[in-house]
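Taking the form predicted on its own, here's one chain by itself in structure tokens.
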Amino acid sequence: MRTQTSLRDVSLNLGLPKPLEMMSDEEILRKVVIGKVFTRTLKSLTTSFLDEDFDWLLPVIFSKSTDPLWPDPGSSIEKRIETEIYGETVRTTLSMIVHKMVACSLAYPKLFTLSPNVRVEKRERKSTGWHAYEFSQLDFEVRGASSSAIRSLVERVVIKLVEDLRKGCEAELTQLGQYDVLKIPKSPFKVFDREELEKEYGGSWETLLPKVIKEPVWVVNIPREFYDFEEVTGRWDNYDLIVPKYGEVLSGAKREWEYNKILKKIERDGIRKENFSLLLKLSKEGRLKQTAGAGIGVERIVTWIVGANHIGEVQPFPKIPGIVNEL
């Protein structure tokens, strides 16, 4: 068995993640160890949501309607993938937010899914270590929930995850040099307001905050897409979960459900209404309900857990912005 120091050193010497066929035996061994932690992470996360009485849905890959990722200042998309199916233009899933809102309103009061997301990030993001052009989210939504209820749920899930990994993956985390680093967070997590962070750190708060925190924290009130709830004061009822050293691993919000507000925000942001015609129709008919939820970046949370230098290290087939491997 490799020592804690040797597998950590492998990570430090990797540079940009390589495809499997180009890895050394030591690098593949580290990949295998990370894979065991990844498997335990998926088991813990999905079990937690099942224990909370959520329905587990299968994901959507192509759709006429998907997340616009606009005007979120954090988005950086080089192109959007579109194709034609049966004479109709469809897009790859950027996130399942629209599907979650509809499914939660009409059929499943508490739902989650492991959803592939394709976001062709700008090439310069390959060196951030935190972006991939294909990744998965554990997306979930709850009918009638408040933001505080969702944050409490997430805190329970994250705390249980760390407890499960420290118990079930002690050997693997020790090999990766993370067992003594990964501490069980204390609830409730600290909450920061984005406006206050901007006063303290300026526009770079998203990169500076992870460097000074020691445990996961919440950031609230972040200007984002039309479906996040915006109060009449201009304050946003949404939240991001930020982890030390790395950054955002979860984004979520209470959702807009009233027709006039949704329509006004879509028009304000210059978004094509025809891409969200069903959402608008359901809202106008009063069938869209108030929901709240979030999406957990699965690869991101594993990157934080194992202490990887790049998110591509936790993917069997790295999807690094600007780099297209054969597999």
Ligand code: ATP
Contents of the next structure:
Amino acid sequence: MRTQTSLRDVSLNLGLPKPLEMMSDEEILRKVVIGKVFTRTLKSLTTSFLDEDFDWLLPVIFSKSTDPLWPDPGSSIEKRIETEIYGETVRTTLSMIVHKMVACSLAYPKLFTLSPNVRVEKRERKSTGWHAYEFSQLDFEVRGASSSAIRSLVERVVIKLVEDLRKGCEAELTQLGQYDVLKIPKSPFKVFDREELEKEYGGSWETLLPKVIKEPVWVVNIPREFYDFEEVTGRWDNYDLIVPKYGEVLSGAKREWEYNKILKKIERDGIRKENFSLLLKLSKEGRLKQTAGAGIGVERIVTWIVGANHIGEVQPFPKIPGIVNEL
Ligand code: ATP
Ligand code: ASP
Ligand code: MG
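Form predicted together with this ligand, following the form predicted on its own:
Below, the chain from earlier opens the complete complex, with every other chain and molecule after it.
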């Protein structure tokens, strides 16, 4: 007879996630159960942002300007997708960071979007179990907010999510063997400075930290793209949320808004200015405002909740680096 947690064992034989049409009945059953948790996750996350008075924007696919994903050492993509429409070069969304900064500055003081990101990750990343080449961010931004206000907001959202799922998905979490594993995190989450982590764990802190924590934690002060705020001391006012066993599920920051600083950082990073001409123009005119926000990797947070072996397991159509299925 099937035990209550037997769907967890199904995943042990999975290897890399298969497309739907190649799955056994038992594997499809596991997919269906994960799908229920995914649906309720979307309901909880979007409800939390709506309850906090955010505007919900629909995402974009093509733009002249998108995230440079550089020089963050975490980003490793083997191809950038550019195409031409109406005689103009456009790029598929790497993240909606530029749109968020502009929309939040000019029109929507509190906004979120569920945004598809296409990142053609290096093919060796298929075995991290943590990278897909198409995924979604719940990306949000708040005008005038501090980093600590954003971290508190995220803590409320994550705690509410676990509470909602423990109530609304008890049967599913039990079947997946996760009901007793997934505890309601306690606020405030611990905060680690990246410099301290480097002293303790060296350069591999990103892989080592998830192995020693029992609850989600913050890591702050991480050098990365020009749009995250850098203080005069060289300290970065940004943050990642790290979950046990897996790793990063969110990145965010207070943003740069001053023209001279943005220009210097773009030049320092060796990025093409013309790809960010609107941000530069708005900042020069004083129309870019100080904002802060973050993006939650939706498939990653579900992977953590359901205890999946590979992020492709939570996607109806797995987008595993290096593997292109028909759907
Ligand atoms: P990592 O270092 O883990 O590869 P990153 O720092 O390059 O991630 P960000 O640019 O910070 O990723 O993207 C914002 C969020 O989007 C991440 O915190 C993560 O939750 C999610 N994300 C990023 N890349 C992927 C991916 N390839 N597959 C699934 N989710 C991703
Ligand atoms: N969503 C991230 C942020 O808000 C940006 C990214 O996708 O890297 O900082
Ligand atoms: Mg990141």
